[in-house]
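Here you get one chain, nothing else, as C-alpha cells; it is the form predicted on its own.
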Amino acid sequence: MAIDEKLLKPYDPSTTEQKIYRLWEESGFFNPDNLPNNPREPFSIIMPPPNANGRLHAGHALFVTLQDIMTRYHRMRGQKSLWVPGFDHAGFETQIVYERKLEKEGRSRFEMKPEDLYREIYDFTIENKKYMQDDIRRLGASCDWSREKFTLDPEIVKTVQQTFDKMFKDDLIYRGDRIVNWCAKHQTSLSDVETEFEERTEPFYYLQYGPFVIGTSRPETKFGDKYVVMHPNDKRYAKYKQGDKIDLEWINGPITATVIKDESVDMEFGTGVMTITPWHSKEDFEIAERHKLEKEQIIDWKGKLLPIAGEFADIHISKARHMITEKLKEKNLLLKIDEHYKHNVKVCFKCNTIIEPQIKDQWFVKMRPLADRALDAVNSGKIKFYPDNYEKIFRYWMENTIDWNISRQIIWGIPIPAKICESCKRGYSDLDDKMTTCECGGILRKDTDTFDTWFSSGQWTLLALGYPKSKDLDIYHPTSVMETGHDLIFKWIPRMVIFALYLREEVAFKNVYLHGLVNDEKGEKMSKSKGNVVNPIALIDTFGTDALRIALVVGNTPGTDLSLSRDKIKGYKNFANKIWNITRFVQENAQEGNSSTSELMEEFKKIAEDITTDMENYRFHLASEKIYQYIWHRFADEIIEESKKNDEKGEQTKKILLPIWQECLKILHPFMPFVTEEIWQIINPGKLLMIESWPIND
C-alpha cells in the first residue's frame, strides 16, 4: 500500500482535533435523527450543567470524557444515541462568583437594584457559558448541540414554576416558620445540602443556671433561655416535675425558669441538663414544637445581638462572646472553661460562615411521600448503581429525609411564582399573578424569593428533554445513564429521582454511574487557595485531548478518586504516537488477502468481546486497559513483528495487519476519538469511524 503523506511526519494534536471536531459536526451525526440506518433502540445521557459561572476544571473533563465514551460507544453499536448538553444558571453558587468580583471592584451586592444586579450576572453567566461551549467541544464531547438548554431558558422557568404550582395545588409545598439554615454573610437561607460540617477546637462554658450546671459553647444564644430540659427518667432531677417554674439570676438580671421534660435529652451528656434556645437550634426548636413553647430571636440576620441581649444589643455575636462570659465570670455564673472542646461546626459550603440556624417564614418541599417513591422505585430494581455501595447512601437519605426549603433569599434564579399575606403570612401559589387580596383580608406581595437551584436541576432529565410534552421526551425518557460525580449521591441523584417519578410516573434514569472526584498528583483536593488547580485545557494544549481523555479513564474505578499526574498523560500522549508510528507501518506493509479465517483475527474477536462486556457494565477502567495493552503489547510488540519476517507465516500476518488495526481502531475510538478519526480517513477516505459498526454486534 502506499504510504499517506501525512503518515510521514509526526502526530501533532494541535492541528488535528480542531480540524476532526469540525467534521463530526459538519457531519449532523451527533443529533441520533441523522443517524445512518435509522436506528431504533435509543440510548440517552443527559449532561450534568456544569455551572456556568468559569471555566471547566479537571472534574469537569472527567464526566465530559465518561459520557462521551458511553455516548460514542452505544453509537457505534447502532443505536439511536442522545447526549444532550445543557448549563446550569447555578443559583447562590454562581452569585457568590459575582459577589467576589463586586467586592474586588469595591461595590456590594446590597447597594445595588435588583434588577440592574440581575443583568450583571445574566451578562457575566451568558459570557461565561460561551467559554464552556468552547472547552467542551476541546474535550470532543459528541454531545446533540441543536438541543443544548440553559436552566434559565424562557420555557424551562415556565415549566420550573408550573411544577411549583402543581405541587402546591398538590399539599406537597407549604409555607412555614421553620428553622433554616442561615449564611450571615450572604444573607440566605441555604438547604443541608449546601452546608458543611467542619471540626473545630472551641471553648465549651460551663455555667450556673439557678440550682443546674449547665454546659454550652455559645453564650452569645443564651439571653433568651427560660425553659430547663431534662429527661423524664433521670433520677437525679426526679423532684422537678413538668412545667415548675424556677426563679434564678441570668445574665442580665431575674428570670424565671420553667422545667421541660423531654425524651431527646442525652443523660450521658454533661450533667443531663440544658436550656434551649427555639430560634436558633434545629434540635431546640423541635423541643419546643413538641411542647408548644415561645420562640424568640436572640441574633439578627447580620449575626448581631437584639435588644432581648441588654446591654450586649448590636454587637456582632463573634465580638460578643468573650464580653459575654466575662459578665458571666463577675456574677459568679460561670464555673469552668473547657479550652479544648472539639465538635463539628456547620459552615456555608462556599464562604465557611458558621451556619447560624434561624426560624423563617420559608417554601417547603415534603419529603416524605416523595422519598418514599424513591425507595419504591429501587428496591423493585429499577434503578442500578455503579458502584453498587452506592445504594446504600442513597437508601439512607431517603430515608432519613427532612422537609426541604426552597426558598432563597438572592436575586440570581427562578423566580418563585407565590404572594404572601403582609397581615398573617400566609402563602399561595400564584402562576398568573391575578391574586391581590388572603382569604383574611390582608394584602398580597409578591414573594421575592428565587428558587433553591436544585429545584430546577432536580427536574433536569425531564426539562432537558422537553418536558412537559416532547417527541424527545417519549423516545428517551427514562434516560439510559445519569453519570456523576460521587459527591452528588444525596444532593442531586435523589431529587431528580424524585420529581421524574412526581411528574411523569417513572424513573429519571436506568443506571447511575458515579466517579470520583480528581484530586492533584498528591493526591489532594485541588482548591485555588492550595494553587494546584489544573486546567485541561491547558492539558490539552500541551498533550493533546486524547491523552488527557484516556489517563482519566485507565485504572480509574468508579467512585474511586483520581489523582491525575501529568507524567501518566505523557505517557499516553506516547501511546498516541505510538498509534500513529504503527498505522504507517501497517500502510507501508499491509497485504491484501483473505484473513476472516485467521487464529490471530479469532484472538482479536475474544478480546473484543471480553472489551465488550466491559463496555456494557460500565468497565471503562478495565475496557481502556485491555484495549491499550493488546495494542502496544500484542500487535505492536509480536503481531508486527512477526509480519516482518521473509516466511510464510511473515506473509501470512501481512494479510491480517489492516483488518486487525481497523478493529482495534474502532475500540479505541470511544476513548481516544480525535487521533482514531484522523488515522481513519486516512485508511479510509470519506468514511466517518464515529459511525462505524462496534466490532461485537450481537
The other form holds:
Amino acid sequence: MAIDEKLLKPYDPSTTEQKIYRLWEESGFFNPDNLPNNPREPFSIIMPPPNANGRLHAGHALFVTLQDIMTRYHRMRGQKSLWVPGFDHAGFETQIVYERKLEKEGRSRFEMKPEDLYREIYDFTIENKKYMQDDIRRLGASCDWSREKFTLDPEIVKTVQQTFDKMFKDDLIYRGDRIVNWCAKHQTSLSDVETEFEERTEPFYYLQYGPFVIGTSRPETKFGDKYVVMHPNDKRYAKYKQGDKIDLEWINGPITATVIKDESVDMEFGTGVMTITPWHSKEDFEIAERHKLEKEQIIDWKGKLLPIAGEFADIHISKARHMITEKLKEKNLLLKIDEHYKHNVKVCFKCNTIIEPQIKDQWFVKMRPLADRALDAVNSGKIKFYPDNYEKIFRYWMENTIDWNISRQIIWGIPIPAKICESCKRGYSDLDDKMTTCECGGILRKDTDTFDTWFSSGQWTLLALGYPKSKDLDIYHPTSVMETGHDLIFKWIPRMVIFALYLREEVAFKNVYLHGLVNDEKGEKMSKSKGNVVNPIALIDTFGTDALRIALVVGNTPGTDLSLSRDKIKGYKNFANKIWNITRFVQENAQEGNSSTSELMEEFKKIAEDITTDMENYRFHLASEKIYQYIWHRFADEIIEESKKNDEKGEQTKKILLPIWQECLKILHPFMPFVTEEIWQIINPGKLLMIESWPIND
RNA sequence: GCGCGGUUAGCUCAGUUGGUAGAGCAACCCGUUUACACCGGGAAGGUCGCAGGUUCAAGUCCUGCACCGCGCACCA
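Form predicted on its own done; form predicted together with the RNA now:
In what comes next, the whole complex appears, and the chain from above leads the way.
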C-alpha cells in the first residue's frame, strides 16, 4: 500500500483538529435528523448549560468529554443520537460576576437603572457564550448546534412563566411571609442550596432575663424579645405556666415577657430557657407560628438595627454587639461569657457574608407533593444513578426537602409574572399583565422579582427539547442520561425530576451519571486564589484535544474526584503519536487477502465485547484503558512485531493487520475523535468514522 | 450529631459477580539493524489502613476501630 505523505511527519493535533471539526459539522450528522433511520431506540442527552459568565474550566472539559463519548458511542451503535447544547443565564451567579466587574470599575448596581444593568449583563453574557461555544467545539463536542438553547430565549422565558402560572393555579405555589435567607451584601434572598455553613468560634453570653438566665450568641438581636420559652416537661420551670406575664428590666428599659411552653426547647442546652426572635431565626419563627405570637423586625435589609433598638438604632449589627454587651454589663444583666463557643454560621455561598434570616413576602413552591412523586420514580427504578450510592443521597434529600423560595431580588433573570396587592399583600399570577385590582379592592403592583435560576434550569430537559410542543419531545424525552457533577445532586437533579413529572408525567432522564471534581495534580481543589486553575484550552494547545480527553477519562471512576496532571496528558499525547505511527506501519506493511490467523480477530472481538459491556454500563474509565492497553501493548508490541517475521505466520499476520486496526480506530473514536477521524480520512477517503458502525452491534 | 466516600507500588489511581495483586508517571539496567526515542526490551517495587469474622479461597463479603475528604443538619 502506498503511504500517505502526512504519515511521514509526527502527528500534529493543532493543524488537524479544526479541519476535522469542520468536516463533522458540515456533514450535518451532529443533527440526528440527518442520520439514517434506525429501529433502535433514540439516544438523547441534554448538555448541562454552562453559566455564560466566564471561560471554560477543567470541569467543563470533563463533562464535554464524557457526554461526547456517550453521544459518539451511541451514534456508532446506530441510534438516533441527540446531544442538545445550551447555556444558562445563571441569574444570581452571573449577576455577582458582573457586580465584581462593576466594583473593580468603581461602579455599583445600586446606582444604575435596572434596564441599563440588564442590558450590560446581557451583552456580557452573549459575548461569553460565543467564546464558550468555540471552546466546546475545540473539545470535539458532537452536539447539535442547530438545536442550541439559551435560558433567556424568548420562548423559554414564556414557557417558564407559564409553568409558574400552572403551578399557581394548581395550588403548588403560594405567596407568604416566611423566613428567607437574606444576603445583606447582595440584597436578595437565597435558597438553602445557595448558602453554606462556616464554623466560627464566638463568645456565648448568659443574660439575666427577669427570673431567668438565657444564653445567646447574638445579643444584638435581643431587643424585641418578649417571649420566654421553655420545655413543658422541665421541672425547674414548672411553676411558670403558658401565658404568664412577667415584668422585667431589659436592655432599653422595662418590658413585659410572656411565658411560652414549647417542646422544641432542648432542656440540656444552656439553661433550658430561651427568648425568641421570630423575625430573624427560622426555629424561633416556627415557635411563633405554633403559638401565634407577634413578630417584629429588629434588623433592616442593610443589616442595621431598627428604631426598636433605641439608642442603637441605625448601627450596623457588626458594630452593635460590643456596644450592647457593654450596656448589658453596666445594667448587671450580663452574667457570664463563654469565650469559645463553637457553632456554624450560615453564610452566602458567593460572598461569605453572614446570612441574616428575615421574614419576607416571597413566592414559595410547595415541595412535599412534588418530592413524593420524585421519590416514587426513583423507588420504582425509573431513574438509575451512577454511581448508585447517589440514589440514597437523592432519596434522603427528597424526604427532607422544605418549601422552595423562588423569588430573587435581582434584575438578571426571568421576571416572575405576578401581581402583588399593595394593601393586603396577596399575590396573583398574571401572565398577560392585565390585572389591576385585588379582591380586597387594593391596587395591584407588578412583582419586580425574578426567578431563582434553578426554577428555569430545573425544567431544562423539557425546555431544551422545545416544551411544550415539539416532535423532539416525543422522540427524545425522557432523555437517556443526565451527566453532570456530583455537586449538583441537590441543586439541580431533583428539580429536573420534579418538573418533568409535574409537567409531562415523565421522568426527566432514565440515568444519572455523576462525575467528580477535577483537582490539580496534588489532588487539591482548583481555585483562583491558589493559582492552580488550569485552562483546558491551554492544555489543548500544548497536548491536543485527544490527549486531554482520554487523560480525563482513564481511571476516572464515576463520582470520584480526579487529579489531573500534565504528565498524564503528555503520556496520552504520546499515545496519539503512537497511533499515528501504527497507521504508518499498517499502511506500509499490511497485505490484502484472507488471513488464516483468525484467532487474532477472535481475540479482538472478545475484547471489543468486553469494552462494549463497559460502555453500556457507564464504565468509560475501564473501556478507555482497555482499548489503550490493547492497542499499545498487544497490537503494537506483539501483533505488529509478529507480522515482521519472514515466515508463514508473519505473512498471515500481515493480512489481519488492517482489519483489526480499523476496528481499533472505531472503538477508540469516542475517546480520541480527532486523530482517529484524521486517520480514517487517510485509509478510507470519503468516509466518516463518526458514523461508522461500532464493532459490536447486536 | 447523621450520612456518604476514601485508605492498594515513590506519586496519581484502576481492580465490574470473592479465584495466584494492575496501569500511567517517576526511578534502575540494556538497546538507536527503518512504524514510532513522543520508542523498544528487561528487572525492581505492595503484610491491598488496623483488628476480628465468614469461606476451600477475601483488596473484594460481614463486624468493629483509626485516619483523610465530602455532604446534610443543627442548640437559642
